[in-house]
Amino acid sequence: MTSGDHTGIELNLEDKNDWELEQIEIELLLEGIHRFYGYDFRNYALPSLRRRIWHHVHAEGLTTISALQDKVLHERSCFERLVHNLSIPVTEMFRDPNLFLTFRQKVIPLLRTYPYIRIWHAGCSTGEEVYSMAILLHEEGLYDKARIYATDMNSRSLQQAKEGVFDIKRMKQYTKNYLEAGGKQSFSEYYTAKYNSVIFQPFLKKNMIFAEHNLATDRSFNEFNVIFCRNVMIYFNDELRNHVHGLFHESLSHFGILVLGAKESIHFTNFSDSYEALDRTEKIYRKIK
């Protein structure tokens, strides 16, 4: 054996090394959050997981994953950072309008028959998507009898949907993709611009209620018409997702509709034969059994 080929086994073991203690510092941190906290991010995908945590020990101006579980556990402001930074808020208002403009199409006329509409927009981030389903419901003729309950774990996240204040600049896109949704009137007139910002009409929240839930350790608190989940589980590993299924059966009425993100599906999940697809494309499913 040359000396060339002893010093790869060498690296190739240290990299083996990095690695495993890489996966303990991880476990460790995502414990502790579990048992300190209640938070659980247990059973989130890794390669995302391991991205975001690294950023954050970045951003705390530390170099390994375990000074920030000791800062995590001893600060509660670091905490709350990482949290926001792990439950991923990205979001925009009727965010592929395609599938709003297919729930006017095929959800709304199944709602009309109802005599009252509850809506959960689980994992709600910043609230974009709750004020366009308020929005539409408005349009139909339909807000007055619905109850729309959004919630997140993100507590930074849930104040802001609440407070629906938005960023004016992103008001071009936001009115781009209304219109593709089917917007019936002018966007323009749901919100007031001051400053750099724009704030939501009143009215638009009156059948709101915003809550902290959290998908991995919270149960079922109603039963609803209709869930919305996007672009949440694409995070979740199987067990964790299958867990959120399970939750999500639970709360559905008897042909409650299930409406997932773009590269999310009901196939391959432990509940794939309770729906029928309203919509395959647009990930549109209805509870069947």
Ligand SMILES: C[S@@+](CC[C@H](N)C(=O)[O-])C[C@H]1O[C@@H](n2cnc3c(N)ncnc32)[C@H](O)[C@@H]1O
Second form
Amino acid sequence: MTSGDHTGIELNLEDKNDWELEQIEIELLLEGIHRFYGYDFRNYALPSLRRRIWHHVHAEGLTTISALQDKVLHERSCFERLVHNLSIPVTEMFRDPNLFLTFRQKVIPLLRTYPYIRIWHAGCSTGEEVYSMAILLHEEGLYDKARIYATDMNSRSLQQAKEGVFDIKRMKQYTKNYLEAGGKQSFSEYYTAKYNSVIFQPFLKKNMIFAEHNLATDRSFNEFNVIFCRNVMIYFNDELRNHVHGLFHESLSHFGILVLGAKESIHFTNFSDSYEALDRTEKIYRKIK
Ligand SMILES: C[S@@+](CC[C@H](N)C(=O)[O-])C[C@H]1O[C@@H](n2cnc3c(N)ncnc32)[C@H](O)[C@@H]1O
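Cool, the form predicted alone is there; where's the form predicted together with this ligand?
Time for the whole complex; same chain goes first.
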């Protein structure tokens, strides 16, 4: 065996050991968080979870995942920063405008026939999706008979959602999205600008209910005509995704509508036969059994 070969074998073994050790450290960190704080990240998809954890190790000025475990378990504020980091609160108003346009065209006519409408935005982040829905329902004359339940596991994002204050710099993009989504008025009528922020009209909030809810650990809490859960389950593994689909199936009324994100699908889940596609491209499904 040449020394080159020998070094090669040693390197491979070292890589294997590093990888095994990293796996153990991640598992211990997630187990500790689950047992101590009750947040369950154990079934999040590993590649993005791993990236986020390492990002957080460095952000906390640490060098190992074990050191992060120590800090997270002994300092609640460090744990809260980690939850915020793992939650990926990226969102925008009328995100994927064509989905909202299709919702107006295909779902609103169904909702008109109901005496009242209950909508759940699961994983609502900082609330942009929820305010978009309130505007849409208002323009369709349905907001007064609607209740919008907006939930997320991230309390910091939820607080922002409740306030309804957004960065003024994003309004140009949101106005474009609103118009593409079939918006019927002037978007600026819905908010008042103040310094670098805008605050949305208080009437939009009147039928919104915000609450902390963790899809991995909390139960169904009502029956809904519509559930939006977009760009949340892409971060879950198959087991957790199926668990959450079970929760949604239990929470939807018969013929209830499920709306997923652009990169998500009901196919390849345990519930694919329970829904028909109302619009396959926009990921709008209707519960049929
Ligand atoms: C990328 S944002 C999606 C926001 C919005 N639905 C959209 O599509 O623009 C993902 C959100 O899912 C939330 N989330 C992740 N895991 C969750 C869980 N187990 N329970 C509840 N919310 C969760 C995060 O906190 C984050 O706010």
